[in-house]
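Below, in structure tokens: the form predicted alone, a single chain.
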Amino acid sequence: MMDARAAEPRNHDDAGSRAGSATPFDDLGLTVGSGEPLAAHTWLGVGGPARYFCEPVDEEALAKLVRRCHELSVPVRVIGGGSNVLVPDGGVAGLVVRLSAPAFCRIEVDAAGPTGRVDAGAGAKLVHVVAAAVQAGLAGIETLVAVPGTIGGALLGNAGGRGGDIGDRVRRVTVMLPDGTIEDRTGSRLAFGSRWSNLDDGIVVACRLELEVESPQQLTKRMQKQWIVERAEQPSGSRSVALMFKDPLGATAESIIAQAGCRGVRVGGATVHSAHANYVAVQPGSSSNDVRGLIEMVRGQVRQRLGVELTPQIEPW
């Protein structure tokens, strides 16, 4: 994903510009808004506006946007499900893109061979891709059923569960580079680690997953069991909570946070969930700074009391 900390954009209006005002994209024939509130696009519901915001209809439209941003040094961000994003209260400079159009949300399943495959657009929800694979009798990603967000976000962060990571199943990723060109990456050009991938130098557009053929009935039972187990370990409700930290090697972040005495710790309207200590719960009226402050407080207390350095799961923009 292209870095939003790139050079400040040149020759265009301020971050506080209103929707409908002039933008550097007006001659492209695309609908680009100004001052789009990003809180509505994230699970935590906090943070300020995007200077520019667009939901392109297809790859051609996306390429036009990316090329123009490249020409003008306008930083680009892509927002998916928004489950692990922390938007600053002051908003985001540059262009924020959401790949929500049908062209980016397609899911195509082929279970005709000894192994099957799923081709999915970056904007497709991961849970929909999992369900489509299971229905077709393709195994390998059913344990990811409770992971929120889109395929694009899952690839960037190498989403995983008890049954393995999505990177284990990836055979091809289509990426749009900063100059708007498209390339397919396979084999040694793909690298996945613990909640990490090497796909952050462009915009993930689509991917191909390779899966095993198995009984749809058995897969459905396994998927449902996984869903129940995962939901039991998460706070009730799907919004206004977010996972704070990645699990360190050999332990869980939740157990470490609890051991450090951080259950129920609060900063403003952001609180460490008392029953699920690795989740931050956000109250109405909370700010992004509250969440950021809470994460740093917990991180510091864990470091001081246990000598453990936790890595945030939430990506600060």
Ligand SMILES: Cc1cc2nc3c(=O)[nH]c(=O)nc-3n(C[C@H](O)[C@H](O)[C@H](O)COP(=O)(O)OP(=O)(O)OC[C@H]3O[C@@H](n4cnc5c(N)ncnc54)[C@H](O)[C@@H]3O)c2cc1C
The other form holds:
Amino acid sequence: MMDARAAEPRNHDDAGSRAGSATPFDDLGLTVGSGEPLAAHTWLGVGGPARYFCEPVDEEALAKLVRRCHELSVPVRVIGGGSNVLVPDGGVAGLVVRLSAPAFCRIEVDAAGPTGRVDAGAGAKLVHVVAAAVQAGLAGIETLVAVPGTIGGALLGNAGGRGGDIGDRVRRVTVMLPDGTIEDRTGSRLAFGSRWSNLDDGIVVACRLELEVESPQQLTKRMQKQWIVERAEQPSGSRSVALMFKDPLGATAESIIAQAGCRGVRVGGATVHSAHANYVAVQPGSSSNDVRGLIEMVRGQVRQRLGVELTPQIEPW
Ligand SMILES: Cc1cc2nc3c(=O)[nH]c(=O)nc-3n(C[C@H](O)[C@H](O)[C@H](O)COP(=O)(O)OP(=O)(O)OC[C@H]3O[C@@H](n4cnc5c(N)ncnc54)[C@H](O)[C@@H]3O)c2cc1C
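Could you please show the structure of the form predicted together with the ligand, as a counterpart to the form predicted alone just displayed?
Let's see the whole complex now, leading with the same chain.
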């Protein structure tokens, strides 16, 4: 995420105390917390706190925050649905923002033309956007119905599967830059690859998708079928799971992990899911280190036994 790779500044805490305040944001008139436990905002439910945490109410508030962070070299990260991040046990430096306010979660559908459009805020849940499109008779993203998380997270990692990726449908992305300015990106300024995009230099605020017009009834049936298929391929019941690796070209990470004999492998409270081998499942009381250790162990075992180098899907923060 933007500025996140910058070294933790020496002076941003000083900036707060110089002003006689608890955080460097106190004079902005925004609610910024310190030490928010991030585990509660992730699917795995592990990891430590954010140094600073805020759920800004609108774009103006977000701009004030990122501008202040830019001035003081405070790293900024965005957490979406938290389904693809691994937060370290020691927590993360800098500011974590969550675009959960209504201003970032709007979904507007226009199915009147020969092609349809969906405008969605980055904080909107992907499943809600898919449902709104299908209900309006717009096809093209229904195969993403079982992907957890938000539009922002989906765009960052070009979420997808056998039925296609979200990037195929994106026509415009609105991005907030580190100085708080907003820009719309279209055409060749947008690049999407295999679980990758070129959007990691700012905060995604919103996007426009272009979709095909189709019968809502047929689409609904297709979406329901997809939901059943996808859910059968995912661990059910618990939220305490995450996808470990990207599928390599021409194979699935799941089949490779199983072939390497890693089903059921355990590190602390983190286990390779016995039925769905590309998922890590965590027991209550597990740590982020357990998950990290398990991923490294599986990666090493696959390399050693099959000579295949798997690329992690989940992003360590
Ligand atoms: C059960 C399960 C099934 C899954 N199935 C699939 C699947 O079929 N296909 C697939 O592709 N993935 C899948 N995933 C992975 C994950 O759901 C996707 O990567 C998802 O798109 C992540 O969205 P999120 O909102 O949870 O992002 P997060 O995990 O919160 O964040 C992921 C990254 O995006 C960044 N980010 C989030 N929002 C923004 C924003 N507004 N601006 C800038 N950066 C932002 C974060 O900083 C982070 O770097 C699955 C995960 C689970 C747990």
